[in-house]
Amino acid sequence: MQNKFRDLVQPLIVLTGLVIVMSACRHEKPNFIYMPDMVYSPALKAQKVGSMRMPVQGTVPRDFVPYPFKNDAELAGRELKNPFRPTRAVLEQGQKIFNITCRTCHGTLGLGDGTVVPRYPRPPSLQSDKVRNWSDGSIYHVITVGQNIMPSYASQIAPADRWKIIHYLRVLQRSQHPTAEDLKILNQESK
């Protein structure tokens, strides 16, 4: 029984020594090579100058919408307007989307206390004059393509979303500084 295991493993033991062995034996340069077009490819680095395709000159993106107001802050606060109506559902995507990009750094209220305050700047408060006073293009405007520290947005907000973020920031503006018709509204309903 002994034999027979002994004649079984010293050809195991034999074989795996001549595997390690041959496997440590490096052949860098073989002696036939059957397709040099593929052993030998003239491969580029994705990044290397020279390797990038550049588009076709005067050609867009599929679904890009150009910006024209890029450089004129004050002649988009006059030209733009708010395509939305301030509706129920409109007011709610404005919500959500403005506590998903905006309250970070605003706060909840757009008072300027979001929660990256202690590590960053305090952003300006939303609710001040300045900003209150401000055309819904104006408005549009710095989230398209950014003021002072706060980038731009227009890779992140949708067109679309843009404008029901203002709307929604409207509503709260009109929260921490009501008009006399709001608080006429408020008296008439707490009777």
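Residue numbers count along the first chain shown, from 1. For the two forms, the rigid core is made up of the largest set of C-alpha atoms that agree within 1.5 Å on superposition. This structure is a prediction, so every number in the text was calculated from the model and none was measured. First, how it differs from the form predicted together with heme C (HEC).
- In a rigid-core overlay of the protein, I149 has its C-alpha displaced by under 2 Å between these two forms.
- Once both forms are fitted on their core, the CA shift for P66 between these two forms remains under 2 Å.
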The other form holds:
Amino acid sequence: MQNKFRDLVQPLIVLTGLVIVMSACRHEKPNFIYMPDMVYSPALKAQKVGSMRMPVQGTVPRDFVPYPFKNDAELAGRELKNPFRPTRAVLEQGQKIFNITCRTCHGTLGLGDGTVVPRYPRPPSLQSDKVRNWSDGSIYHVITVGQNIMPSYASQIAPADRWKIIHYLRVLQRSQHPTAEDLKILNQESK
Ligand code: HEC
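Next, give the form predicted together with heme C (HEC), keeping in mind that what was shown is the form predicted alone.
Every component of the complex follows; first up is the chain already shown.
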């Protein structure tokens, strides 16, 4: 009985030892290759020419709408129309995205006093006569392609949200430049 146990365990110990010792060997040159095709597959670097499948010419990804006014702010200002009406839901969504993205630089009311200023150059006021007289399309254009040091927000903000931000920006502008009619309503409400 004793011997049988030893006969069984001894080779196991030797084998385990061998595996441990061999595993420390370097296998830079394997001496037997089972499947040469898989060992020597071409090593392409990810994201490099050759390993990337390029989109077929003239096609766009699903749900992507190309922006045709990249180099023509004036045309964008004339042609683009805000597809939304300023309902409460639209304004609330616009406010949300404005406060997440634009406020950092432009400030809560768009005065150019965001928290990154003055470490980041102070942006012009969005309450200026210039921007108040801009069409929605012109503002959409700036959000989409950027302007000088303001970067494009096309990859962060969906087209629909850009239009909603603009409706909200109009609210901000009106809050700082109320009409006589607005003031009358305000005065009535505060009575
Ligand atoms: C990183 C800071 C930053 C963020 C975020 C930012 N802007 Fe700007 N924005 C600027 C700066 C700086 C300018 C002035 C660029 C220039 O010199 O022409 C500017 C210019 C503009 C202008 C043109 C103003 C003018 O008088 O020419 C508009 C409109 C505008 N931004 C709207 C927005 C909106 C809407 C958002 C949010 C989607 C936004 N910006 C987000 C920094 C920012």
